[in-house]
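The chain below stands alone and is given in structure tokens; this is the form predicted on its own.
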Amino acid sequence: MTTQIRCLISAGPTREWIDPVRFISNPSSGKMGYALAEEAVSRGFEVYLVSGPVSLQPPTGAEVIKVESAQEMQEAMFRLFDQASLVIMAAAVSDHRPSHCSRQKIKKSDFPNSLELVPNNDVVASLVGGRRPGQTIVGFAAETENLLEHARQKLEAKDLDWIAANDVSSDEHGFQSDFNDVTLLSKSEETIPLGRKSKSEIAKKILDYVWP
């Protein structure tokens, strides 16, 4: 009997709250991560999708775990990480959070001229540090310049197996678009241009390479 492959995917943005009505976030739509989840389900994988706040229909056949903050995303990923054979970190996780979150709305007249920020934990790095033999870990690098150089640095620094270098320098592809322009880089120094394609097509290509 063939064992079903468990695939763990993160998607969407995270939110770091300033007060009950304001937060720090980013423009990630979650479309790339959801497309990866849909494609993984179609290939017969057991799919767990850890999703930040998005306005997307949950992929049929995937178990969706909804989170908001970077800390919540890290905790959810850690719970599922050890049993996953393939892990794809497509989420745009906030690097920083406010040092303090007010329990009440801060009035306009009292809002500070600057916010003190503290770094969030690096979710990808913390997961990789606890990896077990046989796991394949894929990251994403959203860049506006020096795409391949910055993605290669991230691949090596975080000890990933693959990284999807995602060009977000144009409104024609990237966060809110239905298209991405991606180059896949591997630990074995492969460079595979996938080009500008729909996110569903990019998802198929990524899975073709990272889990042939």
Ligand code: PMT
Given for the second form:
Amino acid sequence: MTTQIRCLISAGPTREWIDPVRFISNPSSGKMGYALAEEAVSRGFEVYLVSGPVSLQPPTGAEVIKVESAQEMQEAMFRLFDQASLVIMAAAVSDHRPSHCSRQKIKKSDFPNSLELVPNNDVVASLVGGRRPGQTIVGFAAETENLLEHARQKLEAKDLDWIAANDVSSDEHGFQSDFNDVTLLSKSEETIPLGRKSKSEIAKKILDYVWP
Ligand code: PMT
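Now show me the form predicted in complex with this ligand, since the one above was the form predicted on its own.
To see the whole picture, the full complex is given below, headed by that same chain.
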């Protein structure tokens, strides 16, 4: 019996709590990551999907691990990373969190004019630090300008194998949308325009290239 190849995917936003009723987040719906998980299941991968809070049906056949904060996402990704051959970070992970989370709701009159934030770890860059031979690690770059330049900088800075550069400057694609407009960049300098397609089509194309 052939052992299934494990694919580990992150999807959705993270929530960084300010107090019990307020948080910092982003508009990620999870659609891109869930489309990747569905496609990976259909290709016979053993799929683990680490998901921030979204309102999507879990993809049939995938093991879904629900998380909220970037720290929880990091813990889940680290726990599952070593057994995964293909890792795709499609989640919109918050780069910062409030330096302090109040145990009680902050009264309106006491709410500060500015919030002190501290950086979250770069999850995918931290994972790369512990990679083993044979693992393929794919990131995403959500950009509103200088798409390819910024995406390639992230590809190199995070030492990824591939990065899906997606233009999120318009509400025609990107966050929340059923479409993404992606150019796939590889470590070996390839630049592959996938164009503006449905997220399920983009998922097919990404898997075609990163796991031929
Ligand atoms: O969820 P949808 O509504 O379908 O929208 C899809 C999407 C726009 C969220 C998706 O296509 C996308 O672009 N995801 C990445 C969003 C993002 O965080 O991009 P970034 O350029 O800020 O991060 C670059 C890479 O580093 C990403 O792979 C991200 O997961 C990762 N990262 C970022 C910050 C952090 N602290 N840790 C990380 O691992």
